[in-house]
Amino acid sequence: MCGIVGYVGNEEAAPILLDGLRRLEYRGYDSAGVAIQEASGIEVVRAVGKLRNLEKALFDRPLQGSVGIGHTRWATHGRPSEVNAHPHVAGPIAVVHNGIIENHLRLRAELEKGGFTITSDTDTEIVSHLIHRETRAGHDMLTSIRRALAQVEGAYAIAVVSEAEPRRIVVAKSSSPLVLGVSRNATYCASDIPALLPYTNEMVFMEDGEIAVLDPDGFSLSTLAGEPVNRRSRKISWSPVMAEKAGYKHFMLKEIFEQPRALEDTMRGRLDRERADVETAEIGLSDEDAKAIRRVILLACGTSHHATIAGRYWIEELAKLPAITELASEFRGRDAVIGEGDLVIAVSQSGETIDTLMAAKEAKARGAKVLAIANVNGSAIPRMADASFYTHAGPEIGVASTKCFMTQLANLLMFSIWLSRRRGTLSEGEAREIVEGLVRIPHQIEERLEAMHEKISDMVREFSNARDVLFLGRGLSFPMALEGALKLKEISYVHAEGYAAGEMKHGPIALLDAEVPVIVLAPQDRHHERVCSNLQEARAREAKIIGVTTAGDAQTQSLCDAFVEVAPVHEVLSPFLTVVPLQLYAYCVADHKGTDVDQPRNLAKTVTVE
């Protein structure tokens, strides 16, 4: 949530800051602003709403200078307004901040008692005044920030500029992401990689409790306690073009169509087709680790949680190990019984999701091993984990996750194959059938995507005005039903619920009538007959049925008012195919309704505050 961009170099800062903020729009925001070091001192321009409003404000009041910080704010403390927008200024200090300062009320009272005037409702302004108080006591900027941060409790990533040291930016982080970018004669900082890709692919990921001083020639990194830190930059392979729309109307649609490529990239070099196995080096755990596992706990939030439900099915069916899924936010809130012999799989697109990060840390502290599945190399969750199994989806800009979800499924299935082969619960013949089927999935998605999009675009005209939609599935189709409902809610603002089809008669059937479409996932698998029975129960209540069926299943299709076909596959592979029409359905409804598909209201791409 929120976005930070900073630049110190020899070029004009304002265009670079605006461009970086634009590339962070997917994180969600309701106001924006920049602070730039001009010859006369720090000047700040802020605006409520979209970046175009900030751009207009900068056109009316141009700022010139080669050092600056920018911010997009997602309101936590204080309503969206210009006075609450970042940067916040106190004396010669300007600050941008992501996160939440938990003790801000006590600090506010202390500062006001000491004569400081606080004009906003935000917790961030408190930080600027704390730093200002330390500079007034005679400390330099780095020392002042260290002393100020020693007084705060909570999560933060901050970037600070000072009129007293006009060629520097100081940044620090704790439980909120911050990455540095290095190029010749310029240094950058940002909340996420895409903001910096047009300018450099040399990145340094900061750790919690670290502070850095940025100048045009590079940076110096240390702990908040003053211990020097020597960390080399990493070369990021994403290109700026990968973060552009490439002719698609929305990033989300582009990313749906990128899923075959993302799957291929994620599987490349990991599947040993000759041995029907998965490369151990890619998992990061040893064969002995696999044999020592007595239980698997999968931790995630939102869309990633739905991927872990599929992962639980795979781990139990293929590896014959008990597996449970946990919402990371709930896991943190109770005294979970976990320890040695447990493997925790923490799944997060960004690798920075705060609830997942903190839950995984707690599990590790209790003796569990932690395996991270994330899309961003070097992000917080993989860094704290015992092993990391990265997806290779590339940058995902749309807030509603699609290709990252698809590649999470791929990693969870590959992990399940790897685990089952080492525990002797999956024969080579069975493994070969699944591995060969998985290799074919990208082509099976790609060959139907265009036609599927066209069909669903036409289909939604009849259903887009529905105020409620139910999604039903059994087995591996159940988590896809949950995901389909979430996608529709996220981007079209239609109330939707996903249910295990067998649960319909335990309550949801009361909602059905002619105004409620029911989307039924009915691939030909072991559950097919019972799902069709549930489908007919919904038809009997006059609900409109949209079926996701296996190609050529005329009997099931005859029971539907509309249907979409997917290729026949081994049933453990069905989620890769059945989720695609659900993604497209949500997209087409949202596009038809004219909502902001890539930046839905109230949502952010990466949830880094509680």
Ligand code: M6R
Second form
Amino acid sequence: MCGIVGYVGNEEAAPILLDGLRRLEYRGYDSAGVAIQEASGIEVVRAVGKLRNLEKALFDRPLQGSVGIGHTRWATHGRPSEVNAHPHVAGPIAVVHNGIIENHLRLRAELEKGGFTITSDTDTEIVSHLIHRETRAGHDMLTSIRRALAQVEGAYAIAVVSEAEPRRIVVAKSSSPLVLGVSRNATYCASDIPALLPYTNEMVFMEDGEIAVLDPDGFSLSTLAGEPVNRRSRKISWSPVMAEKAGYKHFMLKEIFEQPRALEDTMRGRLDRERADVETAEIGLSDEDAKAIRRVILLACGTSHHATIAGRYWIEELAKLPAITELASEFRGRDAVIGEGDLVIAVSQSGETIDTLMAAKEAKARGAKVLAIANVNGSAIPRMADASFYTHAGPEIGVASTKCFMTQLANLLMFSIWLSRRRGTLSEGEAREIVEGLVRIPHQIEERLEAMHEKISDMVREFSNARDVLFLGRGLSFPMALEGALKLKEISYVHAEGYAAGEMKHGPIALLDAEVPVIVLAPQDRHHERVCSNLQEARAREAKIIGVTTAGDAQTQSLCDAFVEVAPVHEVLSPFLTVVPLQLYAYCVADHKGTDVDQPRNLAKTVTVE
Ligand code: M6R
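Now that we've seen the form predicted on its own, could you pull up the form predicted together with this ligand?
All chains and molecules follow, beginning with the one already shown.
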């Protein structure tokens, strides 16, 4: 959470920083600010609220200079206000920070005792004073930052400018993400790749415990302890257009419509149709590894956690291996029994979610092998993992995850097929049916998307005033019900619950009356009959039923007040289709209510605090 950006070159820095912040706004959007080296020294402009307020402030007070840093904030310490907005200045130093300084209270007391005046409630301002204290002791910028960081505990990605060395930015990282961008005559830094895509594709991913000095000619990288680090830049294949709205009203809608393409990109070169198998040489796990696994533990948060529940069902059913899912935040600090023979699959769109990262590290330290499924190349979780299996969804900007969820499902299913083929639990014939079915999925989504969107936009007029919504599903439809409810909550602020359909009678049925829409996932699968009984139970309490049914299932549709059809598929493939109308439902309700779809209140795309 929070986005930082920096530019050192020969162009005007302010527009480049603003553009970068616009592309990072999904990481936090309660205040923003920039610090620019002007001829007379560092000048700072900050504003509360969305980035447009900072743009306006910069219009009223333009800053000129070709070196600067910027920040968009998601408040952790101190409410959103101008004084708490970054950059934080101490003497000739200005700092932007993403992360949390855990020992800030002790450091604050120590600095105040030493005569430093701290004006904000933030932990970040402490860092700027620590650096200032070191520069006052006569150290240069790099040494001062090294010495200051030796005193802090916690997570940070920082970018620092100093009036004493006006053609440089110094950046450092521990736990929070930081990427450098290099081009001719300019060097950049940012919390995430999309901020830099319009300027360069040449990027360097910084590791924890590293510090870098940026100037217009490039960068020099070293450890905080002073050891030089030699790392070459890599070419990133994402294009800037991938991070634009391309005529859609919101990024979320664009990303829902991109799902067929995202799936194709993710499956390309990985499905071996001839042998009805999955080609995963890139993962780096051998056939022997597949046979040696005793148990699979899937770790994730939020939407990624819902993908892992489907993953668990696939691994159990196809590979006949014990599998469990764990919310990463609950796994940590608990004495979970884990060790050799366990394969941990850590799933994360960003690859930076701190709970998932720390849980995976803990599992690895106890002897488990870790496989990362992530969308952002080179992010922290794949870097710490023993093996990685990337999704290729392209940049996802909407805070509500859609296309990345879809591609996580694809990777989890492909991995399950790979495991089952190595373990001899899935015959060639069964595997062929699933692989061929998977190949058809992108087209089956695509052919219905437009009409489904139209139908659901009309449908929500009737239902968008509901205060509570229940989503029900069984088997593989259960995690999709959880996902549908999460999507609705996060962007439309409507209370929603996802429930295993069979559990409804154990409590939630008490909520039902004519005011509560119940969205029932009832594709044709082994659970269909029992789900229809649950649907009838809800109907008997006068709830309004919206069905997600297999095309042509007139009998189920006759029990619904409204319904959406999905294509008939092999039952293990149903999640790929049933989740799409739920994403569209959440989107249409939010759009109808006029909420901020891409940047819902209180949320951030990448959660780097515990
Ligand atoms: O980047 P990750 O997949 O690790 O993120 C996990 C969650 O924070 C994320 O899925 C969150 O729940 C989304 N806002 C859901 O739309």
